[in-house]
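One chain comes next, on its own, written as structure tokens: the form predicted alone.
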Amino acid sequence: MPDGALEIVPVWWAVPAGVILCALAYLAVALDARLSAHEDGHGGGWTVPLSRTARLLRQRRRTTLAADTLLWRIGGAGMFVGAFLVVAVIPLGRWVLADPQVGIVWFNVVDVMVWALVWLTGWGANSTHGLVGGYRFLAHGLAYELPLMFALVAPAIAASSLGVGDVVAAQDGLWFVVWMPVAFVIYLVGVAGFSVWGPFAPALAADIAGGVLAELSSVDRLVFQSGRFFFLTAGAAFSVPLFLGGGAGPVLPGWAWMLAKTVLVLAVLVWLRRRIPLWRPDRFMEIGWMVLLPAAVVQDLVVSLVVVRGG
């Protein structure tokens, strides 16, 4: 897709887009389960998402005393819906549901919403463990969000646009990941953060009885957990038009390259979950503000200088 032109497709394409998101999220869950099974020394794992879903749907829905049920449900369902909002601005090859001139801002707004959604899920249950988990996530959010915002700025500066289509078009001949590796890495850290994934999972840790998950059961737990994997998948997919040239690639059509690159990034994120220990919010605050944030600002400065010198 050398000219970067995107074709806006009818709204009913949201259905196949949702199916693709679900399929990729299933792949992430299955791969995570397969890696866990391999570490435990036994096979299997690929059908784990189906068995987990069946087990959760058989459970009774838990209720707690004086819970704010409405906000509790909004928090869990919001995680499920938010990822679909991100997918709306991610091109599949040359097709996209919407290509607003502020597509990057749209993505950032949705990821900031996760702050409220996770906290509401922990707070709404009127449970101490859930509330502690919610505040742990907020503490992590304070550390990863600002570096993530500056990482998102780098492709926008290079493309002189906040539109995702313009960012893809600006990578004709050279992907942004080549000269924006710092922004790319910080972006992936942010994806793990708003997906409550890997080192950012203390909000769900065993030392607080599962934290935000402590009082979730049955379909509520299924929706929240699915939302986490949907966000992880959507974040991996959004990295492709931002840093990896979108659907650009030889031989295969653009949509195939888009899916292949998304699967690769998603697999790396799933694999890294076991390689990086949990980060305490207070310690990661130091990393986020004293390492990642200055690094992202320097990256933006370098990109700005390159753009200015290039005319």
Given for the second form:
Amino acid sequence: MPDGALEIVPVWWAVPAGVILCALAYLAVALDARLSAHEDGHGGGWTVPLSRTARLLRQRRRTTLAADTLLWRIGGAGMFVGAFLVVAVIPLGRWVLADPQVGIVWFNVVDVMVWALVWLTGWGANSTHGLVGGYRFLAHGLAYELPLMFALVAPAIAASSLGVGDVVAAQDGLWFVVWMPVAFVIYLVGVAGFSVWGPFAPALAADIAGGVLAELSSVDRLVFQSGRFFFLTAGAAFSVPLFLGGGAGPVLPGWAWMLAKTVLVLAVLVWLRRRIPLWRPDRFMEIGWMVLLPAAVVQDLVVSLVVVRGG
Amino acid sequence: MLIGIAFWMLAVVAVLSGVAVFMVDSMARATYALALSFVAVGVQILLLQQGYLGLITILMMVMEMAVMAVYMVMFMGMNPALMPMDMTHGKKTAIGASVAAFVLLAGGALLIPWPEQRRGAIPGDLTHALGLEIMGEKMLVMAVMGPVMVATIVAGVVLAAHRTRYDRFGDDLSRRPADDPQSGGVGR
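Could you present the same protein in the form predicted in complex with its partner chain, rather than the form predicted alone shown above?
Starting with the chain above, the whole complex follows.
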């Protein structure tokens, strides 16, 4: 990589970037379905995203009494759109759509939007189960968001910049994951959190009839669910410039390394879903505040000391 | 030119969604109308090229409104928050106070002696310059204020909570693990 300098590509590259996000999200859904099929002892699974999409598109839309349709739709559509906003600041090798001075804050803003979006989706249906799900998510949010923010601070301190390009450039030689592993792990916890994924899925759990998803049907359900996978994918992709050296790597070009690392992180996140039980919001609250937050702050302190000592 | 138009349109959005807070009949809509108003202001700050301040405004306000959604169901008696309801109360006092506040602020904006023309050059890093202008000399005050505010919040919660450490740990504070109505995940 030539000095880690990023090249801002014309705005129409947003279309291929979106397509790549969709393709990676497809891979995540398919891999998850494949693992499920494997556990059930049969093959296949790779076409599940297609069949699920087709089924949802043919489904008749369910309506509920006195639903707050405006807020309901805003919630679902926002989930769908959000991850695309994140992609704008993720460099693919040395190409990026935008490299603002505050790229990391931009990412943080979008992931905080999920708080509102999931709750609105739960609220809109005028269904008790949906609302309970929405509140479960907010409870999780209160526990994972601050550790996530402090985990995002670590690479920014090390690079002395909130710009994603600068963070990538600062990892020339040594990837941040090597000397800030705690921040990396907490970041991945946060990614699972704002994707309502794996241990953070109690908001969608079966014990409350699907929670936020309870009354979502047809295209609304498709939009919300794909939004979750887009967020999971974008979160995995953002971890690469943040902690894994961006497009750095031997032989292959930067964009190939970027995609390869993203797929790897994404696959780990998908695989972990069936290895970790659901975290009850009330219990995770204490884990978030008593374990993750102090760990993230200590990580930031260590990073700061290294930066100050290293000049 | 375009930025000017966008700025004024956002101003209209901010004001209209601010008005909507008091017009709608649903707590959720009022909350998120307020959030929209703040987001519009945040984007305006972005248009002023204050990237960090603009994004932080949006972040804080969306988070705050989401938390408000928790509080409104937790603390509103009889849970009218879940029902259609009137967002206004104490109308005469409220209208008087808001008109007075508006006159004060708008009068200040009109009467203040704004500089006739720009003095000095545009700084390279606007956020940095603004931070120095606002904080600058007062950094020590700010650094002290932070811990004091946190201590106030903690003290407030401790005073408001009906369970004390004696309820949790027993009269001689020796009971382990603590006797909590809801067990946490760390197992204290």
